[in-house]
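Shown next as structure tokens: one chain only, the form predicted on its own.
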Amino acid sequence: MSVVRATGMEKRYGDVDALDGFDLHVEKGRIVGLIGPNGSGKTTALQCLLGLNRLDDGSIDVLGFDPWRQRAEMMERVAYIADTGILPKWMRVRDLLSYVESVHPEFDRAKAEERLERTEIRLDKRIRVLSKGMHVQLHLALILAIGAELLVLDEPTLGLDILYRQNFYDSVLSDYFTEERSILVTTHEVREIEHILTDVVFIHHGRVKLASSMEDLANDFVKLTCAEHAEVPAGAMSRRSTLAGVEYIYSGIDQAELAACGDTTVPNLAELFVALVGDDHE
């Protein structure tokens, strides 16, 4: 079943075309990662996606809303955490539970506030004096009370610490995820996604460079490991000298003739990325 459904879409900002032609499928029960460099369209797809923004042409379809005319229908099934602090800091923690509760019906309060007492965050603080990690976690807090079906994360943990990111995300995983919901996430560490994630989505310039499976990337690409001088296939995607040897990245190739030739692996996302993008990008 699918959760998202964009296709086509086109977004432009005078002379830039912010989204050209980009499609985007989310189905239930998966995590997708959305993967560009600054400027690729992330945060554009992502606005239109939660109907912040307009298209100027092609499709969306949100759980079976129109984002941009049923926002307020989608949005009680649909859970947002972006890379800057949108809470209101002028509210105690309490009063925004308050808040919630009045206006979210799927809301369960006593869920949250279990959840806070496992925190260092007191119900009569104000959101203003909370530090970046405890803003997250009172966010985390309101998105598990709700459960809504689908959680867009638009980078999440930008400028936390490394033991608050991976409690976030063990968080996500082990209280939110389950196969009736579907996350969409986008995040500049993609070393610290990669195992969480059952698809991927490359973004640049508005435009899809790859949109795959997890499991299919490790049948469509191969890293190849040998030394300087070494005769390889021709066809390489990248080529990039490390302490380790000269790296390659290939796809739709033999991988037994490559094993011939040295060290075979699949590659991560980041050095995939940088292959498909890379020269492009400069």
The other form holds:
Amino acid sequence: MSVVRATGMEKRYGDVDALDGFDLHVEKGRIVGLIGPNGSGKTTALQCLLGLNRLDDGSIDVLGFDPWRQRAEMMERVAYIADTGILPKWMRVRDLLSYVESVHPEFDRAKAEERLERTEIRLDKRIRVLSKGMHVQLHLALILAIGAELLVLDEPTLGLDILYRQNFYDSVLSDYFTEERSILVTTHEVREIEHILTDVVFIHHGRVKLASSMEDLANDFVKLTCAEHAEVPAGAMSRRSTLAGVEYIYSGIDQAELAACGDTTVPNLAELFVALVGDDHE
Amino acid sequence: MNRLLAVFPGLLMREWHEHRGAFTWGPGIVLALVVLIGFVMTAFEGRFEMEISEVERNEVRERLEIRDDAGVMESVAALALDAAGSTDAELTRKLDNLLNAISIPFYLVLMIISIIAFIACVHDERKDQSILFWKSMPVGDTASILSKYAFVAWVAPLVTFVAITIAHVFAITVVSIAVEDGMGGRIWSNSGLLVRPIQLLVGFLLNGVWMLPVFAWIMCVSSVATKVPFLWVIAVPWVLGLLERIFLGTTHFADAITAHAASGTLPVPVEGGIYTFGRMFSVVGQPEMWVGLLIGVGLIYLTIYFRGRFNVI
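Please move on to the form predicted in complex with the partner chain, as the form predicted on its own is already shown.
Below is the whole assembly, all chains and molecules, this chain first.
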């Protein structure tokens, strides 16, 4: 079942095409990574999906809602954590819980408080005194107590130390994700989320550069590592010299043929991303 | 509509959490000053009798209509000195003017705090990026903006209402102690303290409607300005007024705004009489009220539109 079905998304800011016919599909029970460099259109795409920004052209359906026209209704079933601390800093934690409880029909306050008890966040503290890590912990506690069908994460661990980052994704996986729920996540730290993704979409200049499940990626792409002057088949997407030798990335090639030239492995997302967009990225 | 009503109490409580400091400290400080002035006057009550001559007494009587703080103090002195010589109607008029005059600093402080709250209402949430959090909740822009307006226009003034009522009871107590023996009962019975709170509440209710075009304009600027919203609030109408004056040679726009902002429905001292419900409700029959309402609704609509369209600054 489709949770997000966005087709032909177009958004212009002056002369710049932030989104240029971008498509995105998220199915139920999937974790989709939206990966792209700065200015590639990731945030604009997420904003349009969340009803924060209006498309110039194209269509978006999120759980049967038009985000721009039905944002309030849609947000009963969609949750969102942004890349910066967006919780109101003047508010006390307790008052924030009361607010969410009063406006969100799906919010389980006891669950949120129980989770906060396991942290150093006290209910009488103002949000402005919380560290960046605690801020994210608090936001996560709210989101996990809502149990939305779609969770949108926009660089949620930006600026956090390694412990908070690891803990964040562990919590999302163990306390939120089920077969009935979906996650759409963007991040620069591709390696950090690679192991949890079921699907990946590369976005560049507002267009889809690659959209694939992680299973298909393993079948479709291969990395060959071989000696500097080894004979290799033509058609490599990229070539990169490393200490271990030269790395080539191929798409849609007979892997048995490559194995004769050197070591073959599945490229990680960062390598694949560089291979796909590296040449035309300024 | 049901959804809007369901979330409205929570939104009002959110506004209360954000603004409770200003809307309680403001009237609280004014109340403390009124009480302080009252105590000082009570302490020096004997000296007033000794030092104020008959000529000065008459002067004070004439100045009962004065609407500043000094006038309030002298009014109290005059009442204390002249209760026995006044008819019930005169006493009622003097007390009415005294209590209404005491209310004025409360109104002024409330107005200043309200304007600041409206200037910040959308601008601040855009500036600290919390607008993204508010929008991630199942609450529409219409509910958000209407709750902000309702809170500042009608809910927050309830604190000021309580403070004014306490100040009035205190003032009547001071006056009843200061008047000649046996006159205290007349002060209480002519003070109108039972009707006055209702008058104040209705005044605040109507004032929230009367001030809609002014407040909605400020909210609209708050939702669209990226910098110095306060300057935009003043600059745009000022420039429009200036253009009218330069090109048409008239000042209708500036006059209308000034007259609208300066008048209202709150009980203030009135020339030669008592502030009545009739006077308060007379605004309902004025075309300015309905024209203002139309403009205000339009500006609220624009505020809702801009709040949906713009995010962080």
